[in-house]
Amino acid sequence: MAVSNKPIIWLLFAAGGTFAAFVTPVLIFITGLALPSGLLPAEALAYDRVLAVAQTQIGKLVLFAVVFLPVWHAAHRLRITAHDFGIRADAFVKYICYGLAATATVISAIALFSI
């Protein structure tokens, strides 16, 4: 039987719709819905409480979530649109968009982790 990495590739895009289903549309609720017509408090989303929140190991894993999950579901759905527009050079897409996955994750890891 061949080796393939089709079921970590395919983990990680339901992974990140679902996330992104879930809690996207909460976050644009919150930060541009409630915040600005005043159902929450202003100083709820301040500076100093967000970064208190950042700086604790389960806030770094939420925020390292809210980017690694989507990111990961874009790539795949990006290569998935390549495909469909007609360009065919499949491993080249693929190390695009999964690259580029990567890249991010890793910096997004490495901003998280240095706060």
The other form holds:
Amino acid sequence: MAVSNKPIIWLLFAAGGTFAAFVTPVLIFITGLALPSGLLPAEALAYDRVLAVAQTQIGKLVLFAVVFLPVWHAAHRLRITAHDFGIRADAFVKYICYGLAATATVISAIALFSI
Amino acid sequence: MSNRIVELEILRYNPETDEEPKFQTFSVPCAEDWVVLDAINYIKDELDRTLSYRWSCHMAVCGSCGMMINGEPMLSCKSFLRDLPDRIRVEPLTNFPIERDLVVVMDDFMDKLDSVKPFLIPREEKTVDEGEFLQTPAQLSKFKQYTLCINCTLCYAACPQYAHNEGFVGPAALALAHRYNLDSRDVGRSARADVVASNAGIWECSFVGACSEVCPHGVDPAAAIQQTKIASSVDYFRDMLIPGRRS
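Previous: the form predicted alone; requested now: the form predicted in complex with the partner chain:
Now the complete complex, all chains and molecules, led by this one.
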């Protein structure tokens, strides 16, 4: 047997899972709960402030991670879930899941780059 | 002896006469402190001497008496009747071919166990005169949990991935490989990687975690496999980026 090349996908999956578990809930809290409920002042995430963050290199990198890591996590999880549900067309499922994740990665990179 | 009567539905199969396995029910008068194995031994001694099953130590050490008890993989010597209903279904461990009655064919597991080299591969061999390979308590504690495996194969019966794909190396063998990879006296990680880090190895695991739930010794093979995934991923990228690292 040969050593598998799965670490490439799996590391994205693991990093995405960690990110989705620790960072995403905080972002959901800030944008979905703290702002609408008035816990944070409405101008905290005003358009020009967020734009200023997205125009810095670090800001772009963080926003990119927020999008692309959980997307790869979701793609791999969906592929495995399909397998667990008895769908054996793994080659097809794989291309759909990873293809969507790759597309989302490229789109988010282009979108962030063009800000 | 209490007067509780337990009905044991046991899956019987005689390869010489039976087309397929079928259930046979026995009524067993049970004592309060009996385990399922005691009830099966009663059947063997008093009701039907042809019943075949494996057991040895009766104290959850030898790992031979694993069976499906009401659908759950368990050691029959560790399953107390007081925790079970009056009607108990006993079947051979699932995911294995049946040899006869409750005895399963273990060859596939044995081959896989062998394939991960579950033994110490030291940097250099030492004679007895040269003394021991020394190890600190901290070094021991890194892998001690994974030494507790008794090869009962309950984890293989519980594993949905092994059920889907017989090629999967499986929980116990991978946990044992991890046990030796973590051992400070061992240098065999790359020698094990051909099997452990292959598609049929750790990467076939989707972290359902059933193996760890049924393990009678709390070995936690699921954790061992996830830790191996991280270590193997690091190895993979190191091997790719550092030329000549892996021959």
